[in-house]
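The chain below stands alone and is given as structure tokens, in the form predicted alone.
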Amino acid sequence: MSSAYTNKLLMIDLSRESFETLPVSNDLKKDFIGGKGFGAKLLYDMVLPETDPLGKDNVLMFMTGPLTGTMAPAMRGCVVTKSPLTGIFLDSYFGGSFAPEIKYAGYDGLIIKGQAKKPVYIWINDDTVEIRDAWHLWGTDTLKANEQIKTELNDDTIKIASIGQAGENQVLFALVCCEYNRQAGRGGAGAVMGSKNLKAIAIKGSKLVSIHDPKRFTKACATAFKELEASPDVEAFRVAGTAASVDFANETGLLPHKNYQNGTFSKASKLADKGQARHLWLGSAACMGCPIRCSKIGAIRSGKYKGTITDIIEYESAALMGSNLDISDIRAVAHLTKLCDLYGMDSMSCGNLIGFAMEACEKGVIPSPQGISLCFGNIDAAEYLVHAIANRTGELGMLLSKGVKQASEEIGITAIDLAVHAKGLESPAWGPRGVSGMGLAYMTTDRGGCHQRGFTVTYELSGEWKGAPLDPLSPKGKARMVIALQNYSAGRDTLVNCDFGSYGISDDTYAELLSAATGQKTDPATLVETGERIWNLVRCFNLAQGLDPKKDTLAPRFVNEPLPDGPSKGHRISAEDMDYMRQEYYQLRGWDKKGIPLDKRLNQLRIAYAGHHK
């Protein structure tokens, strides 16, 4: 029977040399569809506990959906691990072409594990897999690799995922560069690869993805490009991107600003669209078969950084290294975010940290390094870190490559109060103190502080879910509300589709378009169910990595301080608030007082097997 799927993972061990492909059982695909469900399952049958993210042990997976590569519109790719940030589940996403060459070459997920002795990359032309040296490329650059790659191999078709110098030296949130210029921005999947000794994964392939059935398919996809195309959420995505999402988070007071002591920032609009515009965007541009069309292609126009090459500056990079830095100068926030993505760096929390570290050398917990004045609004001071952490230079840098929970601790007591995180994944560009949704959403998220995980901001901010009445800064009511958007979330990572598809693209479309893909009898309660199972499992294998569920909070300054500033002024997700979302979450999510999930729901969810990680 023809199917979306290629019922095959390639396998690779770098310790070995060797490489084997897997199959792919029905059950696999039944529970667990795709993409996130896939990598869920297969981390938490391949790593056991304790296991060192950056040991040989660990193993990163390059996972595509059953819908990738297909005609459906705004389809992804990502990557699962360990997270050597968190020491738990890792999933991040990418765009661009990557992903389909996945599919292209034969496989719905690609397996590394193991650690090649010298630095090499990975080579997958079809059934060809080779592991070739790649000292030559060691300490070059994202872009830079892929470039090389391509000379080398010559062809400029071939889709490449790289590192730069950051995965190289194990920066704890190094990420993984994929083609063109998409990254796997969190959490240090780059660290990950680069404690593998591998440099980048080179991929061409010349097959085409079977679908089922391909008549009820191209009505499946003509129903979702209407969809889109009659959705004004996408149409505002089309033209400006999420920067618009600046000035809206600066209306409402969530907007990050000086270490989030702040809820709002006085220039904010010189980071939003119109000013990205005026000095960046010189047009749209696309990931591989997405008419959404929500990045940008650019360059910086004027001033010291005249002549840099850039895209849009996402929200989250235009507010921590922009509004939360105290920089309103947006040329100088996108030459930030350019040199986050050539060395391979996560541009979200490398942001929160130096935000951390101006305010901990401002109030004198730690020295500023000699010669470099660390304040907020110092854009010399940021780009000294910046290189400084990258390259794991000088006190200073080697202490923030290691994330901001691991730095507060080292630092001591006073330093912990300002480090914002939740399980050690630097907190978003999203203030929750004016949304407490917002704030039981990143205590509960299953890879640390994410936003991508339950985003209840618009809900909460219109006041209403489902038809009840919502209170944004009331407690009560939140823990539903979150469940069945982490529940959806996953679900959809299942396919694994972008975002901002489904601002417009309907659940029953979604559906309807897997069904005609795989040929797998599928409705919008299947793909939440999914979700919920993969949410439980997840959780279970994150206990058993050493989560301890009193980490199921907050940062300091989000319960300690009121905000100071904004419509929610005065306000702060207290102790008492976060126990009662926290326990109410926990009856309503089958799990115990204590966040462990009940033998009866894991049956439910035919997940009793994960009895033996508990």
Contents of the next structure:
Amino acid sequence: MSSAYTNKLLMIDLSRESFETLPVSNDLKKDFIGGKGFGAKLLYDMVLPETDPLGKDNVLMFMTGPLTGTMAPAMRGCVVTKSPLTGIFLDSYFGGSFAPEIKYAGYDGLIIKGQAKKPVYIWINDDTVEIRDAWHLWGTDTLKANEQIKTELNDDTIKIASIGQAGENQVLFALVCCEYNRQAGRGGAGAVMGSKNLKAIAIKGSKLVSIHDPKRFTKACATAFKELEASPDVEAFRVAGTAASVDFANETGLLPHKNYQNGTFSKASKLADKGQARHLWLGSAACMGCPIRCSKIGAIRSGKYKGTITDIIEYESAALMGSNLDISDIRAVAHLTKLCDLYGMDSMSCGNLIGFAMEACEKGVIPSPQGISLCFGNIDAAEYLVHAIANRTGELGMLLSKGVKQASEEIGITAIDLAVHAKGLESPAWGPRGVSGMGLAYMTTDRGGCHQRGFTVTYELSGEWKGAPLDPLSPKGKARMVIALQNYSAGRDTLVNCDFGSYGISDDTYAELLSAATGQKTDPATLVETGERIWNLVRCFNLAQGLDPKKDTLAPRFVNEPLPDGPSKGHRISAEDMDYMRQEYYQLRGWDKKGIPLDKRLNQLRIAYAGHHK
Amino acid sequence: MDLTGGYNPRRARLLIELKTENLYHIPAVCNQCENAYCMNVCPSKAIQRNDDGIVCIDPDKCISCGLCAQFCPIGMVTLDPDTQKAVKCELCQGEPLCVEVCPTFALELVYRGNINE
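We have the form predicted alone; now please give the form predicted together with the partner chain.
What follows is the entire complex, opening with the chain shown before.
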């Protein structure tokens, strides 16, 4: 029977220099669909407790969804591994053209285990898999490695995922660069790749992704395109990508300024779409097959950094490398972000860390490095730290390369109060003090401080959730919303669809696309239930890996310090508020008071095997 | 999809070249060249121009030598990986599927006068 699944996973063992294909079972497809679901189940099965994230026993997976590589709009891929930054589950998503190419080569996903003895890269050309020497590539940045591999394989159309120096040096928040300007950015997948001595994966696929019912599928695609065109949100992304969020976050008091001390920044608009359009943008670009084309590609044309090609500075980078550091020159922010991209490290975590270091230095907690005035607003100091972290040079560079949690713990108690993260993953650029549901999302997100597993902001500010009134500042009624959004997002991450697509495409259409493509009957409720199954399985995985449920908490700044500005001035999320939200959340999830999933719920979700952990 | 039975942009009869870190996107479609090198180099006369001026490949005559693909200046002739026969854009009998399916209406079929004139 024809289906959009290839029904094969490619497993590569770098220690043994061998590879094999594994069948994809019907049970796996039925219960986990693809993407995050496949990754979560395989990680649960393959990575035992105590596994060193940077050792040979960790696995690094690149998973696609059943609709990846088809005409269904805005489908992506994800990297799943045990994070070296948090020590727990990590899923990190990337657009571009690398994920479809995995499908075209004939695989639903790649699983990489072991550790190469010397630097290598993997070359996958349909059924031919080679592990090739990469000594000559070691030390190059992400794009140089990409270019050199294309040159040596004599083919510009090959798709490549690569790491830069940060990944080689195992900076704990190093990323995987998936061409072009797309990154599996968060949580340190690039460090895992570096620990395996794996510089890059190059793929070329000539096979076809087939469809169970082509006529029905083509019709569903047409519906999806129509829904996208009808959505004003999608139109906004088409015009200005995520850059317009800078003004929105500033007006609502959620924009991080000076290491999240404040929620507004007087020069925010310079970092937003208008500033970017003026100084950077030249045209639109899209991930493969996506009609939204939210990327605004261009170049820095003037000033100290002119000549640099840059994609849109996404909201998260604009805020964390910009307002968070009290920097308002978008060209400088583009420069700093590009440096992170080339070194191959997460510009969100990096911006967060530089903000932490600047505040710590201004408050006398750490000394300024020799010859550097480490203070907010100093672009050169920020650049100094980007180089120092990526290359792990100097005492401060070494320290910050371990992420804000470890770095602050090594400095001491006064620094811990300045560290803004959840479970070791640096917080994203949405301060939660004016939207307590976002706080609960950070407290409970499977991979740590992340805004994408339940983005409550728009609902909370609209004052409504599913027809019922909602007070953004109150802890009440937040758990129900956060759980619904988490299950929904985990369900969607099996597809693996871009969040922006779901601003336009309806739940029914996604289910119809999936049913038509795979022949597996699906409805929106099945996707959400699958999401809940995954969420619980990942929770069990994290607990087995040693997660202390007491870490379902927020950074001290958000708990102890009232927001000094913006519409929610004076508000914080107190320990009592956290406790209220946490208990409501655990109860509604079917977990016990300590946050451990109860067997009853696990049974209902058909993952009873995940219970009874220590 | 309708042409090949599945999805893969590598099998498309047109392409978009990405250059300079994705800053430039350069589309290429078959020009149905007046002096068509693919036709000139074909040793089995499998490539002929039809009455509408479209350069077409007869799969029964194609001997899979690949010369056409080698000498097309813009990479618009390829060998189908399944059949090993040369394939190129023949404008789907005047109703191109790519135009029909393009979600952003970026493609349209235009005639720029008669090629035989």
